[in-house]
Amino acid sequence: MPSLAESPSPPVVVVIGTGGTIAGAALRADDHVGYRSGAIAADALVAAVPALAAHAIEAETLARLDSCDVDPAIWLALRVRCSAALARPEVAGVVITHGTDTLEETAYFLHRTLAAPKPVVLTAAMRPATALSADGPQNLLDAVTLAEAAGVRGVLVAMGGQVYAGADLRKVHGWRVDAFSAGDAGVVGALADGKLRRYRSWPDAPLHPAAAVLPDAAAWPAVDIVTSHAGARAEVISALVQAGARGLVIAGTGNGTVHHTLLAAARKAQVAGVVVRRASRCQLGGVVGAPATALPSAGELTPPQARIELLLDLMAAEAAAAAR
């Protein structure tokens, strides 16, 4: 029998912390709305939870944000971080804690551009951490969990029992604890008394090309998303057109729809060079089949989804363009 100190040293698990709810705290434990986001470290939030106690953890803290001002600085710093984490051999996983308002657009640009042999986990909270029942400590232990068992990989997502694959993940509700969704994929697995069950594959799509290529977050193109609705203004895309942006999602009604002076104004911008897509502003469902004349669609991908393929797909050209 191997003595004590010949064991195996366990799996270690990096813990990025980047604010977001899960980090909040309120005055008041039954405030559940008006607290400060990202108030805990990352290590204060491990240590918060007893059960992690006996996991080999590594934390650090890259940002204390409220998730609405993620922006693609935080973006590259934690591709960054998490590639440096994967390549130790002695990792076995990243978990990112995050805040849920654009969880799914962080989850989306890294599945498109960070390879993820061992799992990235991204996980977050609908209630602060001085909530009386905070649902973060559960969500951290649970991405924790995934992030060390054997054969995953992928960027994921672990929320209220559920595994999400980063590609399908989209909020749904604003303040429910159950608040997001795999969208028609369905989700990949669920997490129950700290046991892993998978439903269908891990993740596993080819990078976009300008994962090779991102330049500094200050040199990325501007790609804006507008929302058609009754009553919709051409002026909307011809100000942001004069502002400089180099493309625009157009979030259209059910299966992606556009109100005819956003239809106008977006073919001229497509005459002035700005690329246009298509998606749907419905949560489910995305942009199935068109007719010839339509606007280029997005197809399943949410308009969110839809402007970070469009960025990608501008800096892979730009950069093929520079190469020629």
Second form
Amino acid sequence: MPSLAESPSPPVVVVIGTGGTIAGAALRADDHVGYRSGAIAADALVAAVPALAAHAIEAETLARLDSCDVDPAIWLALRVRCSAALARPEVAGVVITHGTDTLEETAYFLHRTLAAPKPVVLTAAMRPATALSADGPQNLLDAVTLAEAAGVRGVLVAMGGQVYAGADLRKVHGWRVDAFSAGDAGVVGALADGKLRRYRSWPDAPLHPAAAVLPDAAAWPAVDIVTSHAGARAEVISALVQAGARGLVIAGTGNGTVHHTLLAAARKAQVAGVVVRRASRCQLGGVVGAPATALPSAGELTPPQARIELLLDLMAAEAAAAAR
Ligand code: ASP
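Could you please show the structure of the form predicted together with aspartic acid, as a counterpart to the form predicted on its own just displayed?
Below is the whole assembly, all chains and molecules, this chain first.
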């Protein structure tokens, strides 16, 4: 039997706080919507969960944002912090606390650009930390449990007792506690009573080639999302092209149909060198089948995912051209 001095130290989980409702504070406990995002630092979030006292956690606050304000600089900083933490042998995994509004975008970006042989688990909350029945503490405990579990890898999201692949997550409700879906792919697993139940394999997609050549945030190309709808106006696209858009994702109707005025403007943009992709504004299903228009399909990616993929494609192409 090892003496106390010899007993192995528990694996470390690094918790990185970025803000969001999970760190939000309202003036009244019954106020679920009128709060300030990111008011509470990461170490205080950890300290508020008694069950985490026995865990080896290092908490750091990277940002205190409402996640509607997340930008490339935050993504790059997060990626650097995660890589540094994962490289430490004593670290079992990383937990990122985040706002729910752009959780799926940060999760998708990290999924495509961060080597995660150990778990990187994003978590969030729909109710502020000051709420009568806040969901953040249990979500944080679940995320740490997942980050410590043996054999877990990839970018994952722990919310409401479910484990999502970062690549499949989408927010489907504006204020309900049960606000997320994994689309047709379904969740990867569940966490109940501190135990992990796995339903399918951990996410394992190869990284995007741009992961090796990501420039500083200031050098990222402008890529915008335009939604097609009844009575859509071509001027939206021409204004974006004039303002320097290098890529456009059209969130089309249904299975990727695009209003004829937008379609004409998008074709003009293509001729001017702008890369255009066509996704669906429907929350589930994406775009399947043969293209009904000359605009390439983004397949099953949601518009925000398609935007990140296009950003990465443009940055990879730019780096390849510079290397020639
Ligand atoms: N606006 C908040 C955020 O995304 C919403 C949340 O976290 O639930 O930061």
